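Given as C-alpha cells, the chain that follows is alone and in the form predicted alone.
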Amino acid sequence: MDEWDIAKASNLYKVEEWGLGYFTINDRGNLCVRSTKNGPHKVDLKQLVDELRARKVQPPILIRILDILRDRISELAGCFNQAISDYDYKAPYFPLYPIKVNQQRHVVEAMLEFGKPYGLGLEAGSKAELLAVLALTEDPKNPIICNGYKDAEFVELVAMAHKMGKNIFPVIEKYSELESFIRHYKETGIMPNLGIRIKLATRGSGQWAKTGGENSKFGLHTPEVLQAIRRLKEEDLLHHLKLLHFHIGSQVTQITVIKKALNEAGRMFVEMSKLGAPLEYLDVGGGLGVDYDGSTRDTFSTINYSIQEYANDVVYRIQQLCVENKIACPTLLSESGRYLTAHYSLLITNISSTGRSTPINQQFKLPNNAVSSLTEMVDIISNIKASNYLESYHDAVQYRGELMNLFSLGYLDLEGRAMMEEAYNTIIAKVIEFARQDEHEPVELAGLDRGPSDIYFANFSLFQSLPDAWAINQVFPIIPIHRLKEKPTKKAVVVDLTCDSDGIIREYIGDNEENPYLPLHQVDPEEPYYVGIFMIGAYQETLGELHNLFGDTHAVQIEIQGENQYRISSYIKGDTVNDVLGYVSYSTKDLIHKMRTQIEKAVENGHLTLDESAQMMDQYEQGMYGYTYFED
C-alpha cells in the first residue's frame, strides 16, 4: 500500500479547493469546520457528532454555521468595494439576498443582521416571500427587489410599502405588469419606483443556461422596453423608472459569458438613459457561481473565475460604458444567493450498511463437472501479468459472454454463475491495476474504473436532503469526516434509504471527466462510519420532498467560540412519523384506532397472545412518534 497521509486525503477529496479554508483536516484525521476562511478556531466534526449523539441527537443531522454567512457577505461586499476603489467608480454597491435560495427564517434574519454594514437588501419572487420580506426589513434603507409574477394584491402591497417609506423596487418582467401599476396609480395616486428586467441575447453557461437568453421565462424584449418607456412618458411617470435588471442564469461557469452579458446590459442601460429613463440602479442579477467540485474540469459544478475577478468585471465594464457616454454610473446590486449560502450548512449521516459488489479474491474451487469456459476464466486469474493483461481482458469478456449464454440455456447452474461473476470481477480488478502502471493505457480500458463498486447505504433521503443531486446530477462534496489518516480502499456508490432506484448519488468530486464512485473506507460493523455532504446551504434545505415519507432531519445551529469549543444556539428536532403522516392527511389517532381493532381481532382468532398484542401495540405507537430515519 502506498504511504498515506493527511495531505493526500485533502488532495483526494479536494478539501482545500471547495472548502475555501472553512474546512480542513486535523492531526487526528478528522474533518473540521471554521466560521471564517482560515480562521484561528475550528471544530472537529467527528467530536461534534459524538457529543450530539451523547445528547440523544441521532444522525442524519443538518449542521448550520451562521457565521459563515457573515464571512461570505463580508467577502462579496469587500471585493466589490475594492473594485470600486481601484477603478474610482462613482457609485456604491449593495448586495442582495434572493430569499428563494433558502427561505429559512434564521438565514434571512442572519443576512439582514450581518449585512447591515454593507446595506444588504432582499429580493422576493412571490407573494409569500414578499410578505416575509416586508415584515423583516425594518430599516427603510434596505433595498427590496420584487421579481416574479405580480397580481393585483401584489401590486397593492408594493405600493403601500413604498408609501410607508420602504426602498422597494417592483421589477416589470412582463409588459402587462406595467399596466397593472399604472392602473393602480390612477386609482390611488401611488406609484413606487420601478425596475425593468430585460431579456439579453447573451445566454449563461452551465446547467442553468436556458434560464437566460432571449427565450427566457421572464423579461422584456427590446421592443417591449421601448414601448414601456413610451407608455410611462405618456402618463408622465417615466421619472419612476429607476432600475434596470438582467439575469443570465444561475451558477455561470465561464467568466467570458459574464463579460459579454455585462457589455450587452451596459449598452441597454446607456440607450435607455439616452431616451430619458432616469435609471439610478443596475441589478446584475444572479449567476455568481461556486466551485462544488474542486477540479479543473469544465462542468456546471465548477467555475473558472474568482469573486474578485467577477467584481472587477462588473465595476470596470459598467463604468467604461457610462464614462464613454457621459452618463452617471449607477448604484450596483447583485443577487448572489448561491455564493452567500452554499457553504454554511452540511449534512452528516452514518453509513447504515454496505453491499459488496467488488471481488473477494476467494480461492476458486471448481467442481469436477465445470464447463470449460468457466475453467478457462478461473485460469486467467493466476496467469495474468503486465505483459498479457489486455489479452487476458479480452479472453475474460469472451468467456463471460459464453457463460451467460450457458446460464440462459440452463447449462450453467447458479453456483457456476456466481463463480463466474467473482472470477470476472477479480480479473477486471487486476486489469485496472496493470493498466494504471502502463505508460500507454489502452483506450478501451478507460471506462473500467466505473466497474464493480461497493454500495454504501447512507441514513438519509436524497429527495429530502439533496434534491439537486437527484434532479439534475448536481455534484456536492461528500467526504468521510474521520479516518482520513487511513487510505480509503473501497470504490463506493452512496445510496439513500428510500425504495426508489433513483435514490443514488451517481457522480462525485474529483479530477476525472466523470467520477462514478467515491473512495471510502472499509466499514467496521462495530464502529459508526460518518460521511458529510457539504455546500448544501443553497436551495437544498427548502426544495426537499417527502419521498417514502422521510421528513426533515434534525438541525443543529452552532456558534464556534474557540478551538473545539462551540455553543449550540438552536436545535430543531427532525420530523417524526406522526408529523409526516399529518402532512399527507393521515390522522395518527385514527390509524392507532384501526390498528388496535385489528390486533384485538388477531387475539380473538388466536394469532396473537395478550403479551404479544401489547408488545405490538406499544411498538406501533412508539413508532408513530419516532424519527423517520434509522436510529440506533
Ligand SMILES: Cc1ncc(COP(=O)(O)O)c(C=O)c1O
Second form
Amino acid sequence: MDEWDIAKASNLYKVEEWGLGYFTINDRGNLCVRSTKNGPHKVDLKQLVDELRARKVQPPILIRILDILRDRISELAGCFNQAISDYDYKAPYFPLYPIKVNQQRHVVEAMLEFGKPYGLGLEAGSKAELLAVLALTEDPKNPIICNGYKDAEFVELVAMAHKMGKNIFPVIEKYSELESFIRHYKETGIMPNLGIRIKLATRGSGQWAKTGGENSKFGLHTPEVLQAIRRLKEEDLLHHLKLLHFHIGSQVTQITVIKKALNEAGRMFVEMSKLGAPLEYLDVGGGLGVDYDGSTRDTFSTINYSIQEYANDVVYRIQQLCVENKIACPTLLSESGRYLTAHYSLLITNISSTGRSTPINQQFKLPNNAVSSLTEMVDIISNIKASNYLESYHDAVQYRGELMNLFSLGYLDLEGRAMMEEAYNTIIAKVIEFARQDEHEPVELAGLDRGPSDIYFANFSLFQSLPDAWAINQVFPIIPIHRLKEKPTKKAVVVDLTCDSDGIIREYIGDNEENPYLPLHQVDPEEPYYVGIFMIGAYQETLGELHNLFGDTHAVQIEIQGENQYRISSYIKGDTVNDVLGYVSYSTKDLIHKMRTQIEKAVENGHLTLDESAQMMDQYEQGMYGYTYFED
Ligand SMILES: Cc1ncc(COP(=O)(O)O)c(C=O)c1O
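Please could you give me the other form, the form predicted together with this ligand, since above is the form predicted alone?
Zooming out: every chain and molecule, the one shown earlier first.
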C-alpha cells in the first residue's frame, strides 16, 4: 500500500492552491484556518466544530472569519499602491466594494472599517442597496458608485445625497437615465457628478463572458456616448461628467482579456476626454477572479494571473495611454467583490449517511437453474485480471445484453436481474481499477469512470448554501476537515437533503479534465464525519433560496486570537421550521390548531391513545421550533 501523509492530502485537495495560506492541514490531520495568509495562528476547524456542538450549535454551520476580509482589502489596495509607486502613476486608487456580492450587514460594515486606510467606497446596484449604502457611508469622502437601472425615485435620492455632501456618482447605464438627471436638474437645480458605463466590444472570459460585449445588458453604445456628451454640452452640464465605468463580467479567467478590455476602455477615456469630457475617474469594474480549483486546468473556476499582475496591467496601460495623449491620469477605482469576499466564509456540514449508487457484491449464490449467461457473468468476477480485463469487460457487456433480453421476455426473474446488476457493477469496478493501472488505458473505457460511486448524503441544501453549484456548475473546494492523515478510499458523490434530483454536486476540484468524484473516507457510523465547503463568501450567502423549505443555516463569526484560540463575535441562529413556514405565509398557531383538531379526531376514532396523541402533539410543536436541517 502506498504511503499516505498530510502533504499528499494537501496536494490531493489542492489546499495550498485555492487556500492561499488561509487554510492548512495540521499535524493531527485536521484542516485549519488562519486570518491572514500564512499568519502565525491557526484554528483547528474540527476542534471548532466540536466546541460549537458542545454549545449545542449543530451543523450545517456557516463560519465567517471577518479578519480574512481585512487581509484581502489590504492585499488588493497594497498591490495597486505598489503598481502606482512602481510606475510613478500620478493619481490614487480606491477600492470599491460592490455590495451585491454579499450584502450581509457585518460584511459591508467590516469592509468600511477595514477599508478606511485605503479610502474604500461602496457600489450599489439597486434601490435597496443604495438605501443601505447611503446610511452606512458616514465618511463623506467614501466614494459611492450607483450602477444598475434607475427610476425617478433613485435619481432624486442620488441628487439629494450629492447635495448633502456625499461623494456619489450615479453611473448612466442606459441613455434615458441621462435625460432623467437633466429633467431633475431643470426642476431642482441639483446635478450630481455623473458617470457613464460603456459597452466594450471586449467580452470577458469564462462563465460570465456572455454578460459583456456589445450585446450586453448594461452600458451605452458608442453613438449613445457621443450623444450623451453632445446633450450635456448643450445643457452646459458637461462639467458634471467625471467618471467612466466598464465591467466585462465576473471571474475573468484570462489576463489577455483584461488587457484587451483595459486598452479599449482606456482608448474610450482618451477620446471622450479629447471631446471635452472632464473625466477624472476610471472605474474598471469587477471581474478580478479567484482560483476555486487550484488546478492548472483552463476552466472558469481558475485564473491565469495574480492580483499584482492585474493591478500592474490596470495602472501601466492607463498611464501609457494618458501620457501618450497628454491627458491627466485618472483616479482609479475597481469593484472587485468576488476577490474580496470569496475566502472569508465556509460551510461545515456532516455526512448523515452513505449509500452506493450502483450496488456491488463479491459473493454470489447462483440458483441451481441459473441461466448460463448469468453463470458466465459471475465467473468473470473471479477470473478478471490485468491481462484480460478488457476482454472481461466486453464479455460482461454481452452477457448483460443477453440477460436484459431474457428479463424483457419473462425468462429471468427479479432475483436474477438483481444478481446480474450487482455482478455487472462489480466487474465494472474491477475493470476501472485495472484500467487505471494500465499505461495504455483503452479509449473505449474513458467514459466508464462515471461507474460505481458512493453517495454521501450531506446535511445541507445546495440551493440554500451553494446556489452557483446548481445554477452554473461552479466548482467549490470541498474537503473533509479531519482524518486527513488517512488516505480517502471512497469515490464519493455529495448530495444534499432536498428531494430534488438536481441537489447533487457533479463536479469537484482536481487535475483531471472532469472530476465527477470527491475522494472521501469510509464513514464510521459511530463517529461524525465532517466536510467543509469553502470559498462561499461571494454571492452564495445571499443568492440562496428556500427550496424544500431548508432555511438559513446557523452562522458563527469567529475572531482568531492565537493558536487554537478564537472568540465567537456573533452567533446567528439558523431558521426554524416556524420561520420558513412564515416566509411562505403560514401561521404556526393556525397549523398547530389544525393539527390538534385532527389528532383529537384520531383519539375519538380510537386510532390514537391519549398518550400517543400527547406524544404526537409534542413532536409536532417541537419540530416547529427546530432547525430545518437534520439534528441529532
Ligand atoms: C457592475 C458590477 N460591478 C462589480 C461586480 C462584481 O464583480 P466581481 O465579483 O467579479 O468582482 C459586478 C458583478 O458581476 C457588477 O455587475
